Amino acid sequence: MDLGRILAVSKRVFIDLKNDKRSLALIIIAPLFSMAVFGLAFSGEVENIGVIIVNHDTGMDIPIVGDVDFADQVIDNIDHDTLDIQESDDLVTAIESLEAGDAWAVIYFSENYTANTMASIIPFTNASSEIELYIDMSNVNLAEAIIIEVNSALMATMEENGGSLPVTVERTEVYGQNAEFMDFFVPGIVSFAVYLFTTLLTLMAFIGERVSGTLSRVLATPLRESEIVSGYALTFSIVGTLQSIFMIVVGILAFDVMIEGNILLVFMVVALLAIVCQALGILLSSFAQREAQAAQFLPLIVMPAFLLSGVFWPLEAIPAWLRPASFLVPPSYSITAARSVMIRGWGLDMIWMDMVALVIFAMVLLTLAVISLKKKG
C-alpha cells in the first residue's frame, strides 16, 4: 500500500464531509444529542455479580443455645442469584483479585465477628461488630446492588435472631471513590455514539458513492481497494477521536465526570473502535443498492450494541444465556476499557486484552471490507 494514496483518499473523504451539511450535523450535533437523550439513569435487575467472601469468623459456643455463627447466617441470607460468591481464606489475595478486576467486592468477616456481635448486644458496652466491605465503585449500578444485598442479608439475620443486631458495614472503596452514575455513563455513551455514527456515516457514504458511480471511477484508478479502505479508516479514526474529545469535554464541564487514568489512552481505544466501525460500514454497504435500503441495517447496528455492550446497564443484568453474545459486539471492549481508564485509573497493562480484541475485530472487518470492494466495486 502507498501512504500517499491513503492520505489522498483520507483528504477527499474529509472534503466530502465538509461539503455535506447533514454529515457535519451528524458528527457534531448527534453526539451531544445522544448524551442529552440518554442521560437518564438506566437500571436493571442484576445477577451473578462476582464477589469474594473471606470468612475468618470462629463463632461461639453459648450455653443452652449451642454453637452460634453470625457470619454463616449472614452468608446464608445473601441472595446467591444476585451475588456470585467465591470463597477465599486470605484477605490480601482476595483484595488483589478485586484490584485486578476479577471481582467487584470482597466481604470480610473477622475472626471474632460473632463474639463481637454478642458482646455488642449487652447494654452499656462499647463493643462493636463490623463487616468489612471492599468494593469497586467503577460501576455504580453493580456497587449499589452489592451494598443493598449485604444490608438485606444483615437485616434478615437480625430478624432471625429476634431483634436488631448492632452490626455495621465498614466500606472501603477500592475504585471510583464517590463515583456517580454519570461517571459510569459517559464512557459508555462515548463508545456507543462513535460506534453508531461512524458505522452509519461510512455505510451512507459508500452507498452514495456506489449509486453516483464515484466508487467505480475511483476503483478504475491505480488506487487499490486496501488503500481506499485504509484512507477511510484514517479519516474516521480521526473523526471518532474528535467526537470522543467533544463528548468527554462536555461530560467534564457539564457533569464533572472523573478522569483517573490517562485520557489519551481512552482516545486510542475510541480510535480503534472507529476503525472497526468504518470497516463494518463498508462491509454492510456491499449488501445495499441504494440509501433507502440502508435503513434495514439500523436494527442490526443499534440493537446488539444497545442491549449487549453494557452501555446503559451492566452486563450482569443481561440473562446469563445471552451474555456470551456480548463478546461479539465491538463496543463491549471499548466501553469496558474506557471505564477502566477513566474510573479505575488503569493503564495499558490492564486493558491490553480489550485493545487486542478491538485490533482483531479491525483486522477481520478491514479484510472483509477489502474483499467486498473487490467483488462489488
Given for the second form:
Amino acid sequence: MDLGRILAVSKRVFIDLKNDKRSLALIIIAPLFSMAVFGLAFSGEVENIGVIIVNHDTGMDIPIVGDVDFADQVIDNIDHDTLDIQESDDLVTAIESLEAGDAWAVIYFSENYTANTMASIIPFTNASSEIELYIDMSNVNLAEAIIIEVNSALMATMEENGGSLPVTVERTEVYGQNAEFMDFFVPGIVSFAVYLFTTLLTLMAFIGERVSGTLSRVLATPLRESEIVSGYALTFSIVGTLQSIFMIVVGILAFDVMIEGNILLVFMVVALLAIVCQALGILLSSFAQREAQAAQFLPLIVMPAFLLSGVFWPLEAIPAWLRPASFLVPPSYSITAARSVMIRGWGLDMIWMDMVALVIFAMVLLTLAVISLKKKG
Amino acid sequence: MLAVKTDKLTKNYGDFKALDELELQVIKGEIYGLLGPNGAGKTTAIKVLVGLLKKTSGTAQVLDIEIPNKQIASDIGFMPQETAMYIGLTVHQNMEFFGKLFGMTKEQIAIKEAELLKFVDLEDWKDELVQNLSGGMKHRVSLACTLIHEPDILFLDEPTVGVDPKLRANFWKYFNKLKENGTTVIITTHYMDEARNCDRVGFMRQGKLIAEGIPNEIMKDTGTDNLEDAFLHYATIGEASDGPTPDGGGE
Ligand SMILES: Nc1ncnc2c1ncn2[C@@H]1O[C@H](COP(=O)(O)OP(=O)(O)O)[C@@H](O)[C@H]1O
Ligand SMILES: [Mg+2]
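Please move on to the form predicted in complex with its partner chain, as the form predicted alone is already shown.
Okay, now the whole complex, with that chain kicking things off.
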C-alpha cells in the first residue's frame, strides 16, 4: 500500500463531499433536526396530563389536633405541572369524561378516606384506606406517570403526618445524577447519525463510482483496491469525528448534556464506527447495479439499527429473544460506549470491550470490502 | 518490438464469446486502430488488456509482461468508453488526482496539466466542476487525465465520440506527436473515416480479428475508397466462407 495514493483518494472523497451540497445537508442538518425534534418533544418528563379528582372525603375532627383532611393533603402534594387537575363532585360524570377521552384518569377519594386512613395507622387493626384510580391505559407512558405521581403524593402525605411506610427505598444515584432524557439520547443519536450517513454516503458514492466507470478507471492505474478502501476509511473517520464533535457541542450548548468522562474516547469510538460503516457501504454497493437501488438499501440500513442499537430505547425494552441480534448491529457498541463515557464517566478500562468489538467488525468488513472490489467480471 | 501480443485470447460472458481466440499484435510505437461495429468486442479486448476483466483462456502480453499484472499499470494510459470522471470535482482536481495516483509531484502535475489543458482547449474551464461541462468537454477532460502521466502505451476506447471535427483533427495531431515520442497508441472507434489516420487497423467482428493492415493498402486490396466498404467486404467474405481472413493482404 502506498500512502501517497491513499491520501490522494482520501482528499478526493473529501472534496467530493464538500462540493456536494446534499451530502453536507445530510451530515449536518439532519442530525441537528433530529436532536431538535427529540430534544424539544422529550425534553424530560411528560407534563400536563389531564386528570379529574373527585374528592368526597369529609375529613375528621380530632380532639386537640383539630380538623384533619388527608385527601386535601394528598392533592396538595401532587405535582400540578405533571398532572393537569380538574375537580369534580360527581364520580359518575367524571368517569363519563374519562370514557369520552377528556381525561386520562379519575382519582376518587371516598367520604371515609381520612377516617379509614386514621384507622389503618392504629396498630392491630385490619382497616385500610384506598384511593380509587380509574385510568385509561391506552397510553402506557402517561398511565405510568399518573400512577407514579399519585403514589409519591401519597407517600409524601404519610411522611408529613409522621406515619411512614414500614419499608422505604433509600436511593443513592451511582451514575448519572440528575440525568435527563437528552443525556441518554445525545450519545446515542451521535453514533446513529454517523452510522446512517457514513453507510449511506459511501453506498451512494460507490454506486456512483461503479455506474460512472470511475472505479474501473482508477483500478487500471497503480491504485489498489485496499488503497481505495483505506482512503475512504480515512476520510469518513475524520468526517464522522467532525460530525460527532459538532453534534456534541450542540448537545452541550442547547441541552446541557453531561460529559462525565473523557470526550476524546467518544470521538475515538465514533471514528471506529465510521470506518466500520464505510466498509459496509462499499460492500453493499457491490449488490447494487443502478443508482436508484440505493433507496432499496435504506430500510436494510436503517431498520436494524433503529430497532436494535438501543438509540431510542434501551436494549432491555426489546424482546429477550431478539436481543442477541443487537450484537450484529455495529452502532450498538459505540452507543453503549459513548453513553458509558458521557454519563458514567467510564474510561478505556471499562469500554475496551466495545472498542474491540468495533475493531473486529472493522477488520472483517474492510477485508470483505476489498475482496468485493477485487471481484472482476 | 511488440507492445501487445495476444494468443487465442478468449473472454466468455456465460456462453457468449465476447472475445473468440483473438490474435492481436500491436507494434511498439504505432497507432493501431481497432475497428468494428458495436458489440464486436473492442471494449472487452481493451478491458482485458488493461487488467479490468479476467480473461477466460489464452494468453496476452502488454509491454512484454504477461497480464494480468499490476506492474504495468504505471506504464499504461486507459481512457474508458464512458466518460468516467469525478463530476463533483473540478477539471483541475480530477487531473491532480490522476497525477497523484501515478506518484507525480505537484510540480510535475502542474506542468503537464497546463500543456494538456491547452491541447484539449479547456484552459478557461480549469476550475469548473466537471458536472457543469458538456458531454464533449467531459470527454476531453477524460483524455487529458489519461495522458497526464505520459504513459508508454495508450488504450483509448472511442476517444473521439462527441468531439467536434476541428478538435478531432487536433486529437489526431496530438496522437501523432505522442507516437513520435515513442508512445504506442491503441484506439477503438466505429467511425471508419478517421481510422485512416492510423498506421494500421484491425477489423473486429464477433470477438475475432477478421482483417488487418495499413489503411491505404486495405482499400487498394478490397478495391474500395473507404474503410467502411472495406470492412463490409471482409464481413461478407467472412460470412460466405464462415472463417476468418486474418491477413488483409491475402486477398
Ligand atoms: N458484462 C457483460 N455481460 C454480458 N455480455 C456482455 C458484457 N459486456 C459486454 N457484453 C457483450 O459482449 C459483446 C462485446 O461488447 P463490447 O466489447 O462492449 O463491444 P464493442 O466495444 O465492440 O462495442 C457485446 O455483444 C456485449 O453485449
Ligand atoms: Mg465499446
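These figures come from a predicted structure and were not determined experimentally. Positions refer to the first chain, counted from 1. For the two forms, the rigid core is made up of the largest set of C-alpha atoms that agree within 1.5 Å on superposition.
Shown in the overlay between the two forms, fitted on the rigid core, is a CA shift at H80 of 2 Å or greater.
If you fit the rigid core between the two forms, you'll see the Cα of V54 move by 2 angstroms or more. Core-superposed comparison between the two forms: the Cα of W104 travels 2 Å or more. Taking the rigid core as reference, the CA displacement of A94 between the two forms comes to 47.7 Å. On core superposition, N151 has its C-alpha offset by 7.9 angstrom between the two forms.
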